[in-house]
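To begin, one chain is listed below as structure tokens, in the form predicted on its own.
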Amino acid sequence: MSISTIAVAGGGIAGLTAALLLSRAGFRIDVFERAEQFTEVGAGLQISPNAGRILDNLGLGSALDAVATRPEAIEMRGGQSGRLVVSLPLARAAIRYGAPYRLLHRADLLEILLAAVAADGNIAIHLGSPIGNIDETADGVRFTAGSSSRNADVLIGADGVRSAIRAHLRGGPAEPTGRTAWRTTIPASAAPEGIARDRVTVFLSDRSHVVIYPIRGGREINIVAIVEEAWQSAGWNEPGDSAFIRQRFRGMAADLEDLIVAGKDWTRWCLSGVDANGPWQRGRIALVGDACHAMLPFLAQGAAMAIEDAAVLTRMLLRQGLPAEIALERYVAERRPRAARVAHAARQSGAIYHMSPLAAPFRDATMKALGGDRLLARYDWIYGWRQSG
């Protein structure tokens, strides 16, 4: 089948990305998003190496440089005494993969991805269009878009966690795991002057950790607190109540605890997953992203996989005489291992993390045996992915 072309719903990062991926590779795209409005719920991003080259060979690598940090290092600290376990080196990632790692504002990444999409013909955006009553047919896939009947060849879906087209798939819900996370930005001169500025510093602690990196050029401190807790919320999340991640993180490091009562706005997000090993493809329907393997962030490889994704996805569907089923279908057989790879790995990093007060000081003392280079160079399989041909 002739692809021509393609309806991506969802037009988040994972949806944008792919539109332009697409477009560039000379598909037509008509991007679906159910809100009536962009906005990007969420605070800081981390953007790996192997995400990143994506992005750079889209041409957005002045853009993003202009809006965020290059982190000197990746800093593991004890939670309650605050001094340094081991420190990741990451200034010289760009030479190491070939690509810089970066940290900036999800509403950051999302307006440059926008202004790409604004500026290519060959991408139209649909607001206020969720994708209901999907039919597939002997030549394409018809669908409803809002209050809109349309037809593409090949339906990607983009839409998140709570996909509508994973439904479809027959894809079970998103499952809750037990944490939640607890997302605040406050200016860097609120911070305590002990909190650096240049680097991700990683407060590890009994069944919770904090992470806090530099965002929008430096001017903002994202701080994500994640706690082990049954909670789930109907929405995506729901204002947090300060009062008790103050009392959570109470008797913490004096700077960690300080900073937990500089945050003044703190959001709560019930951190849910979808097995990477569900359905996602039947036909010319295809999803990517947190629609197929929404994955714990503590990797923070949740984008950098939807970005991956969109890549090998555009990659087999631009292989001549391929029929777009096969297509799709090469695609899931090549990206479902790996992103079930780090999704487990980031499963295990939760539970390092988060060990007890008598397992905590083996955890430090193999960290500090192994050393920052060899802790690093074990991320290497993610950092330095590459396409292969």
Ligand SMILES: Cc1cc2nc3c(=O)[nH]c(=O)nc-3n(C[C@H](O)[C@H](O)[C@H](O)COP(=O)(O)OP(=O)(O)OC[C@H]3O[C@@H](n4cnc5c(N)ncnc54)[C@H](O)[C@@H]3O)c2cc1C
Contents of the next structure:
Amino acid sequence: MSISTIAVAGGGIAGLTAALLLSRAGFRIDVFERAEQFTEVGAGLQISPNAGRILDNLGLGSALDAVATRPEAIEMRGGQSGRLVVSLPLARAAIRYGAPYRLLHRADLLEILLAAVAADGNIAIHLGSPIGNIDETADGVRFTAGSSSRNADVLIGADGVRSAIRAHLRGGPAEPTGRTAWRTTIPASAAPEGIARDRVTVFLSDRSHVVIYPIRGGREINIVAIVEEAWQSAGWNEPGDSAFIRQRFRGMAADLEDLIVAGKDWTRWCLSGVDANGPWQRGRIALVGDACHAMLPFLAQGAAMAIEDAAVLTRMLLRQGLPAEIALERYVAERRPRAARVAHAARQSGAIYHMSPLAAPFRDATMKALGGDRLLARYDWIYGWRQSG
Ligand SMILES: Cc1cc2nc3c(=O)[nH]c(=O)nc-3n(C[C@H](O)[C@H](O)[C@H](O)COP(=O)(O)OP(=O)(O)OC[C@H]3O[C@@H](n4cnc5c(N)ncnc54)[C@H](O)[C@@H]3O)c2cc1C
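Mind sharing the form predicted in complex with the ligand? What's above is the form predicted on its own.
Let us now look at the entire complex, which starts with that chain.
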């Protein structure tokens, strides 16, 4: 049976990108979003070239460039000394990888995706419509979306780290990682002079690190402090106590400490992971994004992997003559190894970033000896990814 309708559960980065790509491929898409309104957390997002290329191919490049900053480099610095350890050069990313590295506000990306969806006659958005009660039939999927009953030929679960569609496939719950992300944004004018406005700065410390970069075309600074702590919560956006985070980074390099003090309205997010080796697909149901591989954000690749998933899924469903079930199996066979490898690399980065004061000098010496160019080359397999086939 050919596919005429595809339902997407979730209107986040994964769901909206999948909807756009599938619609451009000629499918009719219904996106069911649990929330009554689209909202995004007030935080930044790094979109690396492997994902940026897909967004560029959707025709979104100039809209992204209007709100994004292209960083000169990713700089690693000592959290206490503030001294530069190594700088990975990104100014030539667009030439090296075929698409730029971009820094932007999550809400700006959501707005750009929603504007593209609104201009697309093949996508219907249904807000306040959580998908549940899934029933797999001989030729499709039946489910409820809020109070209405629906059918689709294929169901894509893009419903995030606590995915109901993954639960339907008997996937396990998201596992807390023992780390939290403290996030805030401040006007660039409120940041200390010593904080760079044209690059990503990562301050490395004992069992913590802080990532800082410009968003909104440089008008604001995004701050993410990662801390090892046992606190758990399901919310995206729990308020965080500024006194705790100030205390945690007291005694750090002066610019870093001043920046943390300048941060107001901190939110705290419990970092949870979803094992990429769990279920992704059964019959005409498949998962994309955090629903099947939520990972630590230490390589800034969660959303990028979701965008790659959407591209491969679309290519597989487009294959002429392939039954939907087989197309979805092939999607998983192609995506799972890469998502698992990136998740593993992100975990390794965490261990390297959070080394104890005893081990940190050896780490820093190794990074310095390797140098920024060679360190960047170690990520070519991530940033240089292209669709095959
Ligand atoms: C601190 C931090 C920093 C990060 N930085 C980066 C970065 O720089 N670069 C990067 O690439 N990634 C980054 N990530 C990862 C990235 O944010 C996620 O991987 C990405 O947002 C996942 O998108 P998603 O669409 O899969 O899930 P979500 O964004 O969680 O979207 C899921 C959507 O599904 C909806 N939903 C849930 N249940 C249902 C249901 N039953 N029915 C219908 N709708 C439902 C939700 O309301 C939501 O809108 C970061 C993550 C964190 C925590």
